[in-house]
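In structure tokens, the next block holds one chain alone, the form predicted alone.
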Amino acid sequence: MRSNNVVLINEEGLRVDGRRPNEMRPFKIIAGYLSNADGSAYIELGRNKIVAAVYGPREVHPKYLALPHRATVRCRYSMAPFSVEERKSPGRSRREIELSKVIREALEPAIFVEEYPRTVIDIFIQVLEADGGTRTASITAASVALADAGIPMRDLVAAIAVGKASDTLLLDLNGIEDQYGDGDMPIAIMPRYNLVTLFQADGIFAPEEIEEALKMAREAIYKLYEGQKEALKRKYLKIREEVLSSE
């Protein structure tokens, strides 16, 4: 099947990284990957390497930026000039600020934020390399480094994308899936509520494909959510280890 004059799936169902359409590409979590952060992740999505930092709740400066009932949650996502294959420039694009907001959007339901008034939460994301689904993937890191910081929250949130070539739904997008399908679905949720915390679309879904979209992320979503709670579960008996082998 071609799109945009690109070959996606090939005659016998495969797409153009060997998987089936309604497979996810293998990921592996890393909870605690910084130690100057209060709390930090990191992700491999298929070729996406990213890392996720937590500082906080901490002092707001300026003051006057304080909410009076409530934290205040700020996120900064950003690409290395290295992490695509033409270099990117180094300074913020456009994009990137847009995606700070929906990552943040995205996390902010899960956070107890009315427990600690006057304070600031600020998550850092950092891209090292790209390939398709770096949103996703970076609001599944930031939840487990969320997490890791010791931050009171509903749920971990985890997300993937769904999008459409030749009339195929196909989960979890690479980069020339991406940039050459049909169209683009991304999907946050907490998985213990089942709330859809972001919900985008890029391009036409009819309302069966949005149905069946649904249906193919909340599986793959739950299969992150296992992995996120593993993450944290290694860091923390690693850390048990380590104490009852210095008693």
Contents of the next structure:
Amino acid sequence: MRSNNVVLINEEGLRVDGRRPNEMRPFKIIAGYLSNADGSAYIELGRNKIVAAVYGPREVHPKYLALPHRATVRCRYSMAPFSVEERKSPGRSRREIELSKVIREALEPAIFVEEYPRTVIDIFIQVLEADGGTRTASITAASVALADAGIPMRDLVAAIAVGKASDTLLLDLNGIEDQYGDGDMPIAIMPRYNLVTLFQADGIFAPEEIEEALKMAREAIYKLYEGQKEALKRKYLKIREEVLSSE
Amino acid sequence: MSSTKPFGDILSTIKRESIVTLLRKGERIDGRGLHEYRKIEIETNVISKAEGSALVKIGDTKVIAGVKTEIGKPFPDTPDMGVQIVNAELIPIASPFFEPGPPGEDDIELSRVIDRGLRSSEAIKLNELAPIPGEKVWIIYIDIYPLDHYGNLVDASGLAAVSALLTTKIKNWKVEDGDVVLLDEEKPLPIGEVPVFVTVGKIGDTLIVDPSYEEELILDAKITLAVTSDDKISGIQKSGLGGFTPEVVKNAVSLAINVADQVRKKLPT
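Requested next: the structure of the form predicted in complex with its partner chain (the form predicted alone having been shown above).
Everything in the complex follows now, all chains and molecules, and the chain you saw is the first one.
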């Protein structure tokens, strides 16, 4: 809940972790993190640690979920009990159910679903450690996992949250800022199409702040987008080296 | 697990095409303007057993909301505040495509969008509802039931929730020997800033407000904005399989703010 007792921006304009308002946390993306899944990715964004795995396109079970004109996309966002300060019960929370839906709707526009009728593409997201912004980091990782699975896509999707404290917009809220700040606005964008595919907010924002937040998010998303592409290339450079050295 | 919806209702190609063709001309199939809301009717205090209630109609869409209150335990992280709980259930009464059973993602999304909009604008003054901080506070339950789904359940649910809250009366109380004693007299629930929920739909390059059922079936995506009386936004939710460019988001926000003023006039006083 909101509280004004916590100082989120000090007199020098720095945040609790020493960042400037428009500064994103350092991130690391690994494509092909897992062996069993058809595609996978791991992301660290600050202290967030998230794994995404993709299976498919594969046969749909139960069969009634199959669509005759396109692939079904399924998504499951899940937090490990140890990922947060107080143990989270492993059962499905209402929050996880909503996030699974909005994450799916953020990713689906990027997939050429019409190429794979009567199949399913399954996206599994496991949050191993959470520190603010897990839904957006999950989207960034899951879209790399989709690409890693070889699924044809219009574009990658990258995402970041913009929040607010003491009337200042803050890029990429961490856990404390999310808890004590005055608002949170997670945003996902398909950069090539400049299309916002996830957009939510709580807290109070003036229309100008929404516009500004979208600009801030876009810059960060372009950096993440480059990181996503590098992660995918790195995986194949590594494979190439392995193949060449074995010859 | 969240899954692409199998066919619920589908729209015939000819209907779809006529809706899209009309929109290109700036017209809608039910004769409304692009930015015109359907007729709104609000009836309050419809359930005498509830502390507050409202039946809202937006065109043929019908939603009822009821408020119940009780004394209970606060959340550990907000010991000095009352508790707001929003619950919405998409019951089969409202549509042949709603099925009975535990709440699905659509029910949960609807509840949580309304909950966030109310909470962010501080619709209920929860800080005035903690008789014994840390131990005994008011729990305010807002339960929302769509009765007839002809499109735009989110806005109708928001209106019903807000209208029910505005007419809610709770028992006055006093604290005696470390216990909360409820008195016979009633007082209005302390209300702060109430939001108006406005959903903007996108079909191709066209933005429309208050999408009807048929329009919802062919929307690329929609975006719900909770608008406060001073033209700020207290909640956002994009929903659906398409996206918006930042420019279109900006247009949707100003459109929602404009329309919210008209909708707000219908709220019970």
